[in-house]
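Okay, so here's just one chain, in structure tokens, the form predicted alone.
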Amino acid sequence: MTISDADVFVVDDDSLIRDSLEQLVKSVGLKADTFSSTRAFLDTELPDKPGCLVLDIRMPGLSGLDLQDELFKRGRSIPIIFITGHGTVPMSVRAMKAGAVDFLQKPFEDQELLDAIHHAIKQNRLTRLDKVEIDKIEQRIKFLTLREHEILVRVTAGMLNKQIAYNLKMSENTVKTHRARIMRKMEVESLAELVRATEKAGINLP
């Protein structure tokens, strides 16, 4: 997958700026979709592919910052690059704390925006890959039995087989058998891989 497989969404109420940004984005081989309002963007179904949002901060009705908040509430994740001709420090701080990848003051250099877009798309691509991996880990954990869950919790906490056996009132050989099944089901070859997998998914095991 290349950078050209990504989509760039531009939301700005100024038609001249929209057209200019659309041409700039397309000049480097990226697909550009433009919107004259935040509401129009909210009504759009985002494609299941990497991308980013170039968003004007001051617009009639729902502002760029309001759109950022609304996207978060709806669970729609996309990297945002804010652009503005009337930005303030509190605005930029709020935007960045809420996860914006950049905050550019108009007028900005074309290359400055293109660099920000490429960075945002790269970040989004990595995030999406992480999500795919996390989904796989979660599915594997669902196939563990209740007893395997209990042992997994103790294994990843650093307990030895004999400690787990004593804790769960079973033989050490039984623990070893369950542990081998856990490793197979989780598709890992070492304890370190097992710990990393559960930590990566951020799963609270019972």
The other form holds:
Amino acid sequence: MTISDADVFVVDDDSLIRDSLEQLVKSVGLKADTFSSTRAFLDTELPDKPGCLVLDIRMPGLSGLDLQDELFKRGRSIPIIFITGHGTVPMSVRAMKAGAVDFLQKPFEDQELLDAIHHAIKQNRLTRLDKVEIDKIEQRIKFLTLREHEILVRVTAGMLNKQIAYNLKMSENTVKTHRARIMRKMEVESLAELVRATEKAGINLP
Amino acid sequence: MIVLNPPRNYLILIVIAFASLWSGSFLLAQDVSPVAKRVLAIFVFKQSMPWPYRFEQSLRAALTSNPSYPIELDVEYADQLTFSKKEYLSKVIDLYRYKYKFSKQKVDLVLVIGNEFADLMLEYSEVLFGDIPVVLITLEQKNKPRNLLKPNMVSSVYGFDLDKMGPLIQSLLPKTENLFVISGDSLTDRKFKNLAAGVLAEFNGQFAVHYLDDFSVKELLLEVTQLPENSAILFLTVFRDANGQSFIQRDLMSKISEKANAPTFGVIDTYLGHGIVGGNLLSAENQGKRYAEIVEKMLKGEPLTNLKFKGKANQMMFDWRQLKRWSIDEDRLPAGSIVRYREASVWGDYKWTIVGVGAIIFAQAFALIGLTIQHRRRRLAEEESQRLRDERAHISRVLAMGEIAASLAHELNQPLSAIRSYAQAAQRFLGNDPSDPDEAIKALAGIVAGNRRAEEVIKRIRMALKKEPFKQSRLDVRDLIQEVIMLVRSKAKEQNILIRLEIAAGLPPVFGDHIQLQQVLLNLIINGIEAMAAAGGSFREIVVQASGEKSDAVMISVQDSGVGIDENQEDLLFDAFYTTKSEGMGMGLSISRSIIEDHGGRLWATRNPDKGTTFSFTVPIYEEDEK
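Right, the form predicted alone is done, so what does the form predicted in complex with its partner chain look like?
The complete assembly is shown below, putting the previous chain first.
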């Protein structure tokens, strides 16, 4: 499948719905790309930019909910706005639990959908930003030596230099030197910054 | 009644006895080949008058049929009623003498019919015929003194029975006030009048009797048109009128009765059918026969005293047409009357043919009416049963539509939703700065498309709910299937079921009822969806196939991968009210089958080898000549 640079992806087997949603999305200056089946969407590689998916919950074959599961399994995170003609409560609960942004019942106000789209894209954008920072932190962590990694874990855990020196059977000065080098490699200026970065990257104490 | 009144004269007896002996010896001698006896009949009348002619015919027939010995009959018509002068009569006598006295044609008996010649015979019989037996037939015997009769003569009468005439006229026409008796101026005419006058004078009737006997025929014909009301006419004879003109009786009588303003009665049977109402008529035929008997007996030599008539001479006879003309009720006729000339002669002549033909026509008409009624009844019954089937199909259709009501709503919701989106998009395209009319136009086109689709869905729903009589037409199989899919796809989608079409290329059109065939498809697909909903499973698909099964039919099948049917359910499947579903009447398949059978196709179910059921049906293809 070709790479799309759309902001909004619409998956619906009903061409009329598909086209009308595309028009609606276009009318607010967003780009839209449409798919007539869940399978077609799965087979498409998405562009590296923020966006969202407008998905009909009921579709023959692989349904909207099935697609949601499949995307999660493949680690392709994209905010999903479900639309349905005759949705049920259990269905919407399942969708929301699986991380859907919104669940709209047809026919809906255009503003409802557009708000949902905007919200989803914004969220996606944020998510995408976080992800970039974490990637950077993780990259930096990779450059730490084993000794520096050991000391980082203990520093972020709140241990004093004296305790770390005793714990790792080294002098207190050596600990200080390592700490300074960690601060430099992690590109942080304070202990607080270091702790936040490691928290973001999900590095926990063993 | 008149009987023979033989002279009781010893001399005559002796003569007769002698004559018998002689004739007996003659007969003995002639035993081997009997000599024919000759009888001469002399009529006073003109030749070819109806009554004498018939009398002659009857006499001849009776005489010549004698089995014991041949009798030959000679006939003379003296025509004395026309010619009565002495000169003429002497010439006639000369002629007869020459013919019968001096020729070899000896006569054994003479029969004289008529008063005029009877009178002549009293004078000339010996000169003419010697002493052979002579029978004189006259109107009456009163004025024939016995002493005038020769020993060889016997006097007899015509046999008119005028006694009954008066009572008859009175009983047939009770209002009669005047009876006009018509007679002529000849001797016979006058004697006849006297005879009648005597009888009528004795009859104490309620009507006056007038005699029209001194008129010329011309006057008479005028007279009878001016008779007073409640009159009747009795026509005797007018052989000669007051002017001396002679007539054929029947023709004259016919003219009179035609002109007369009163009913005419007559005395002889040959008048009947020529204008008279009827009367106690003297039968020429009967009299001929009766005199033949007398002749035979006399020829055998039987004593004249013993001669008696057999049978009766007169008969009450009437003309049906005249009875009608004078409004005489047939019920008034005396018992034993003969009524002739009934107008329904075709009926009379061809009664049995008419009855037969009529019976056949009637039978055919009856059969036709019967068949028509039967046909009509059957048609009405068929119409009624078709109407009931249509009704049942309609109810079933409504129920089926009810089952898919939610998905039908969804099917309508789709275009409505799309229309709203398009409309709002259009608003934005136009409201943006800068506006984008091109995109707005596209959006508006989308609204139109959505509207069309909504319309189409509504049309399908209305059509399915419509109550229409069964009507077959040319149908495209693909359109037929796709229209049904439009109604059920939401339902299928709800159950996450894919409906797949496999329609063979180049299928001929079928001949069927649009709504009812779609109903069958709808039923089968809904059944399939419900069967699969109950079965679960991830791969859910209904395959609708259409193929040319045979050259004359298209087969459409609906295959599901649902719960399937048990072997023991197979027989019950198409029964009414049989259902495995918690909801529903169990009518769907039963009705579907009767719909398909109405089309001349069949519907059946087969179990799929792996999973589910396939329902198939056939529909005849559309032939050009079908309409």
